[in-house]
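Here's a solo chain for you in C-alpha cells, the form predicted on its own.
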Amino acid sequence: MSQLSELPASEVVYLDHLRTLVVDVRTAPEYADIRLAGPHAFMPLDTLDPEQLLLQYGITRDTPVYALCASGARARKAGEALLAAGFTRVALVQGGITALKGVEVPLAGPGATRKEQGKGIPLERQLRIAIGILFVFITALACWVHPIFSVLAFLFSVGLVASAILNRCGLAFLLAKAPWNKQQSCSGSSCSIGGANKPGASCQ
C-alpha cells in the first residue's frame, strides 16, 4: 500500500488544479467560515465517500489528491482512508487551514479576512452558541410556562437532524449574512456547503 505524504502549506499555491485534487474534509461550518479561494473539493470526513469523490470531481486512483483539515488530525484519517480505498498518491496538508493563514494562498469567507486577535468568532462557534441559546430558552419555556413548548425542542431537534442528512443549514446561512460576519456570501434559501460543490466552483 501507497504511503501518506505530506505537503507544506507554502506548497498549495502552487498546485496544478487541474491535475491535483485538494480535498477540505472539515465541517460545514467551519467550511462556511473560512475556505481555499480556489478551485478544490469539499466532503466532510464524517461522509467522506472515495467513490464518490472519483465520479464526481472526474478523477483516477492515480491523480494526486491532497487532504485538508484544520490542523492536520482529520486530514490524516482521510487520507488513510483513500489510500485503503486504493488511492496511490495521496498526502495531507501539514497545519491545515490555519497553516494556510500564514502562506500566501488566497482564501475565501469572513474568517479569511477576520484578524487572529480580533473580536471575531468563527462561524462554527456562533452557530453552537445559537443552538445552545435557542434549547436553553426553549426549555425555560416548557419548564415554566407550558410543557407544549417541549414540542418545540423535538422540532429543532428534527430540524438539526435533516440538517446534518441534507447537509444545508439555514441557521447557518443566517448567521453568514449577519452584519459581523458581512463578508460572507452564500446565496440561496439556505446555505448549502459541498455537494454540487466541484473545483472551481467553491461556494463564496
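Positions refer to the first chain, counted from 1. Under this definition, the rigid core comprises the largest set of C-alpha atoms superposing within 1.5 Å between the forms. Just so you know, these numbers come straight off a predicted model, no measurement behind them. First, how it differs from the form predicted in complex with the partner chain.
Positional change of residue 153 between these two forms reaches 2 Å or more at the C-alpha, relative to the superposed core. For residue 37, a C-alpha deviation below 2 angstroms is recorded between these two forms after rigid-core alignment. Taking the rigid core as fixed, one finds a CA shift for residue 143 of 2 Å or more between these two forms.
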Second form
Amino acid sequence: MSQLSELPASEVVYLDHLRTLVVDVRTAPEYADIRLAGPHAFMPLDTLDPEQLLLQYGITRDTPVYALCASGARARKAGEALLAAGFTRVALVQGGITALKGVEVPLAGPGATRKEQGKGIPLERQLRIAIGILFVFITALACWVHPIFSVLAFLFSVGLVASAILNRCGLAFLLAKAPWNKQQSCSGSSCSIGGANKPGASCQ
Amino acid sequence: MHTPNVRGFFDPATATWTYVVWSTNNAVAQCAVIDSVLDYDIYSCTTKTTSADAVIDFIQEKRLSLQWILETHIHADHITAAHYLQQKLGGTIAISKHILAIVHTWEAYFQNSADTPQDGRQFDHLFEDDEEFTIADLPAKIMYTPGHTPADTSYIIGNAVFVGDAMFLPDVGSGRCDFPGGSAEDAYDSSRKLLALPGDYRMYVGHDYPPEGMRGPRCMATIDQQQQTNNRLSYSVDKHSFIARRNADDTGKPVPHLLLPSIQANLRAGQFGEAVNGVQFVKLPVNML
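Okay, that one was the form predicted on its own. Can I see the form predicted in complex with the partner chain too?
Next comes the full complex, and the chain you just saw is listed first.
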C-alpha cells in the first residue's frame, strides 16, 4: 500500500484541478462557512465512500488526491481510508483550512471574508461567560445578603429575552468596546484571506 | 454488462465536464473524448489549450489511442477542442446528423456558408438515430435526446450514458430550452427515454452548476437517483408542470457570454473561419439575436 504524504498549505495554490482533486472532508456547516473557491470534492469523513468519490468526481485510483479538513486530523483518517481502498497518490493538506487562511489560496463562503477574531474568545462566548458570572453574583447576593436581589435576576432575564427578540444587546456592545476585542493591525500576508482583497481582472 | 472507465475533467470557466471513456479489456486500448473544451477569452479573442492539453496528457499517460471525438450537441457556451484534439491525436469527429438543421438555422445569422459546409462534411461522421458503434470492445449506441437544442444526442456506452445538457444532476435539474429550435416539450420526452434505461446505469452530465456552499462540481448520478430526485424531471413531475416551469425560468434569461463565438466555431467542429492573409476572425452579427 502507498504511503500517505503531506502537502504544505502554501502549495495548495499550485495544484492543477484538471490533474488532481482536493477532497474536503469537514462537516456541512464547516464547509458552508468557508471552502476552496476552485473546483474540489466535498465528502464529509463520516460519509466518505472511496467508490463514490471515483464515480461522482470522475477520477481514477491513480489521480493525486489531497484530503482537507479543519486542521489535519480528519484528513489523515480520510487519506488512510482512501489508501486502503487502493488509491495510490494520496496526501493531506497540512494544517487544513485553518492554514489555508494564512496563504494565498482563493477561498469562498462567509468565513472567507469575515474579519478575523484573532486568537481571542469570540464575542458570543464572551457574552455567555459574562452573563454566567453575573448570575452567580446575583444568586450569592440573594442567598446571603437579602432576597430582594433576586429581582435583579428577573430584570436580567427580561432583558435577555428582549435582546433576543430585538436582536440588540447592550452587554455585547459594551464587551465589543473592551480593549481585548480591538482588531489588531496586521502586516504582511498573514491577514489576507483568499482573493477578497486582491484586485480582480480589471485594468488595475 | 460492460462498465467503461471514465475520467472527467471540469472546466470552471464554463462549468463543462469533458470525459475520456475507455476500456481496459482490450490489448489495443482505445478511447473516446466527449465534449472537449477549447479555452477562449472573449475580450482578447484568444484561445488556450490548457483544458484540452490535460485531456491529451491523460490519454498519453494511460497509453490510449483516440478513436472517437464525440459531441453531444453544438455547444452554445464553450468552443469544442475537437479539431485541436484531432490534430494532436487523430480520431474520428462525430456528432448527430440532426446538426444539419442547426447549420442551416445559424447560416441566416452568420452568413457563413463559404467556410461552414452545409452538408456537415466538417465532421468525419454524422450518426443516424439509434446507430450502434464501438469504442475498442465497448458497445456504444446513439440516443436522440432533443430539447435543449434540436440536435442533442446522448451516447450510451456500456452501462454509462453521456447526456450532454439533456439532464443535469438531481439538485440542478435540466438544461435551458430557449435556444433557436429548443423545446421544453421535447426535453421532457427525451428525459423519459433516458430515465427508461436500467436503474443502475450511470448518467454523466455535460455541465454541473453546484448549489453554492453545498458541494463541489460532480459529474454522475444513477438513473435511479434521477428518476427519484431530479428537481425538474423526476418521475413525480408531469409534462405540463415541467414545461410551465422550464419556460417561465427561461424567459428573459441572458444569452451565454460565448454564444456567438461558440456556435460559429462549433459548427466547424472547433475551427475558426477562413483566413485572410493568415488571420482568422470571429464574425459577430449585429442585432440578430
